[in-house]
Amino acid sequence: MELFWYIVLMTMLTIYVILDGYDFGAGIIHLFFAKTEKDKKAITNAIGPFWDANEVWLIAVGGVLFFAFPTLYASSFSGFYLPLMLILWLLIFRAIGLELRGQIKNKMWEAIWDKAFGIASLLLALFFGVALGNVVRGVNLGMVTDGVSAHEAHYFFLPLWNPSFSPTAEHLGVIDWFTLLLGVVGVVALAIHGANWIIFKTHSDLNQKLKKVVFNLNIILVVLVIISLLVWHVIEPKPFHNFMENPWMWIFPIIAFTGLFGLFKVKTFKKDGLGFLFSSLFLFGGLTSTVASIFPKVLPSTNSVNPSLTLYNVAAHEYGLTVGVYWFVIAAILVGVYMFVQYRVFRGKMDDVGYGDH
């Protein structure tokens, strides 16, 4: 049952990254490339009917984490307290940036909330990439100092950074050069994803420009991915051991690189949705490859005193996990129906939706 709920959790997290990822990316595009009111409206129209529903997946992930893996929930929500609070405030400012902009017809008012929406989207993409970097790197479980554990084996707390800014220090911070690198990967990948969504859902004058932006950003993304794979050896001496022991896992990196290299043809695609498909493949493949690389660990320990948290030592009781399956099936059916109706009602181009006009 632990494996079943782990797959459920990772599936929901992947759906969240793909769906809310294009919202974050659209916000980044809005910040840097939307120069006219027409361009700004095209971007908000493209995400307007979807962004709040997409964010619900993050709440659902938290709910499943609390239910199925309570020890991991307790450990991570205390240890990552500071970045989680920052993410919460960024989600709030991103939402009110979208909702309050159209309340008053004033250029200064609109400019303030445009910046709130764009900057919050950029920082959310950065922090979610940094979060993934923390999971890959691991944390000092038990707050071990000189071989002595100061707290329970599953407890830790991270400041935003440590004095050395190093991912190999005894006392780690949330942000170091490795996690920041993955944060930048997240920003570039989601900017590409958001641009592809705008191209897919609008006839905006920006679209031809965005195809060039996607192509250029994809070159940067390839370089960043290669650098990330090379420096991974600093964190984990044998980063690909799971792939060597389980060759079927190579399907995940293959999917990621299929999406990555497919994006180089974005300028020649006849159908606008193909770019979004390839950026979705990269996000899916990249996230699943990362998860597969540390499996069955869910939060590695950077010390030798306390063991890593795995899906087996953080899971709830077998009885609770079994009973939860029945409720999950009902919830999955309801969510599936909702998403089908939502994306069917708002299928096609979104230029005339008029989101945010009050």
The other form holds:
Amino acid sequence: MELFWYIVLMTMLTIYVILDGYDFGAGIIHLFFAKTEKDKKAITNAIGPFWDANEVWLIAVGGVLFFAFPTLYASSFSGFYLPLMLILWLLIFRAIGLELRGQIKNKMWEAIWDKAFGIASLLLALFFGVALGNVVRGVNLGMVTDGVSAHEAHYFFLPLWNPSFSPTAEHLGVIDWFTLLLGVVGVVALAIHGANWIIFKTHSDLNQKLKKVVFNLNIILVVLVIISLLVWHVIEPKPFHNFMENPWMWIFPIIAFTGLFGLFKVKTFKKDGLGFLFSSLFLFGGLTSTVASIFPKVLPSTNSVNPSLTLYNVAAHEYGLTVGVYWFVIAAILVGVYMFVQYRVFRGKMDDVGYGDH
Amino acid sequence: MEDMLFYDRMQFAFTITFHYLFPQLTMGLSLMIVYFKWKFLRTKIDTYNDAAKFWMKIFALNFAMGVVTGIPMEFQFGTNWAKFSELTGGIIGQTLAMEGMFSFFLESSFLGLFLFGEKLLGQKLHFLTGFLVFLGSWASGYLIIATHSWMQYPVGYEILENGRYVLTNFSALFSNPWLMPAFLHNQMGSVVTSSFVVAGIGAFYLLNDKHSNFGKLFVKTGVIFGLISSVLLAFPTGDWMAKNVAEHQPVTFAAMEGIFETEEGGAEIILIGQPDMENKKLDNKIAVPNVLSFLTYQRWDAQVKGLNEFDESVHPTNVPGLYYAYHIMVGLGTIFIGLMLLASIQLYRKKLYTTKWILWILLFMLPFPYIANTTGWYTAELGRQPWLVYDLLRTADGISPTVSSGNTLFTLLGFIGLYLLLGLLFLMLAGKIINKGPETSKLN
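Switch over from the form predicted alone to the form predicted together with its partner chain, please.
What follows is the entire complex, opening with the chain shown before.
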């Protein structure tokens, strides 16, 4: 049962990253490449009717985490207190940036909310990458100093950074050079993803330029991915252990690299949706490879006193998990129907829908 | 430790109070929008459709505020109340996860369609999307109150040796005797808020001689919905709630009613008076003898236990706060019924739109349902203290063990600043929409 909910949770998380990821990416593109009012309009139209429902996946991920793995929810949410609060505030700025911009026709007003939307999206992409870095790096569970736990074995707290900025220090911070590297990977990958979404959903004049941007950013992304893999041993001496034991898991990195290298053909794609498909494959493959590499751990311990959190020692009780399957299956089918209806009604190009004029 | 508990409680109280200003309007307003849209489908009179679209703008603004201030609520269980989440997550996580899966997806998917899809969908499907938004928002209220009810009156659980609460009976969460009264009471409170807002804005248009045909429609609809909901708010739902509290949380009941000592021969109902906690009495009280006994037990001489019967360790943490919250709620609720009754009589006599003093009162009463709803929730929440899970888990034992008070104060200050900004922006934009007024269109 734990395994079932683990798969559900990871699937939902991946869906969230792919869906809200294109919103963050669109925000980054908006910040750096949208020069004219027409460009900006094209970008907000492309995500207009979707971003709010995409954000719901985050709430749903939080809800399922809470109910199926309460110990992990309690441990990680209190331990990552500061970055989570920053994410909440950034989500607020992203949302009001999008919602309020069109309410008043005034250049200063529009400039403020354009920047709020763009900068918040950029920082969110960065923080989600940093968050992934924190999960694979692990934390000092129980806050052990000199072999003695200061708290219960599954609790911890991280400041935003520690002075040494190192992922191997005894007292870690949220941001160190390793997690920051993954943060930058997140920004570049989502910028590409967002650009692909804009190409897919609009007839914007920006699209030809964005194809070049995707191509160039993809070169940077390949370099960053290679650097990440080269330094990975610093936080995990045997990163490929799980893949060696279970060769079928190689499918995840293969999917990631298919997406990554497929994107180099972006300029010649016949269909506008293909770029989005490949960047989704990269996000899916990258995320699943990363969590697969630490499986069954969900939050590794960096000390030798307290054990890592695994999906088995953080789960709720059997009965609750079993009864949850019934309502979850019904809800998941309904969510599928809603998404089908939503993407069906707003299929094709979004240039004429007129988001933000309400 | 004391500081930590204080800041954690302050942050939750502040963020939830601000958050609930928005859903309390959207839940009730979605019902009224569905009504306007339905009237349009039946009568084909454009005014109804224009009214629905006007209120949809207000709804969308409130909904966006509700969403952005709602996500912090779900996160805070883990960030600030980690021990509580760890111990009870297997139970309250169920209903909270269900809320995300069943109602938020429904609401957010169809709100987009309702706002942007009128031309694409056609009128019947457009009505349906509006109805689904209404359904989603009420389902959300239901599941939140199911969670709340379990904390007030825990059912269907077992406590393991390590202190964890495990679910043993899923359906008990929904047959909880606390749930239905609390849900209906809360939803009626929400409809009262939306009725007063609709009537208040209508009165504003009439007094201002702007958009008068909409002004009349809003005042009429607001007053009719307002009369029905404010009566249902008191009876049966409020009465039902009070009896639940008297039966299951007698010490809370004593504190909120301001009963310090058990009285022989029936308990009086306190109308006015300030609790003096040092001397265990009420200053300058006005009370009606025996009425509380009758309202609670239908016998004039029934005994109502006073605070003196209970050990101090189980007294609500803030007795005066609880007492005031409850009395403000009840006092306002009574005024609402009176005002709506008066307005309905004038409406029946076809004199409401020209009776200026009632229109002025309707306009000025607009903020008060928000106060009544907020103090109603304070009654429930302060009444549950010092417990998180009534009689089982103390609030002080539920906070995050590793988050320092300094960090919580930092984020509390951040929320205060951010929400101040949000509040100002909201008022500005809502004012702009209201000032501009409904647009008249020819759709058919």
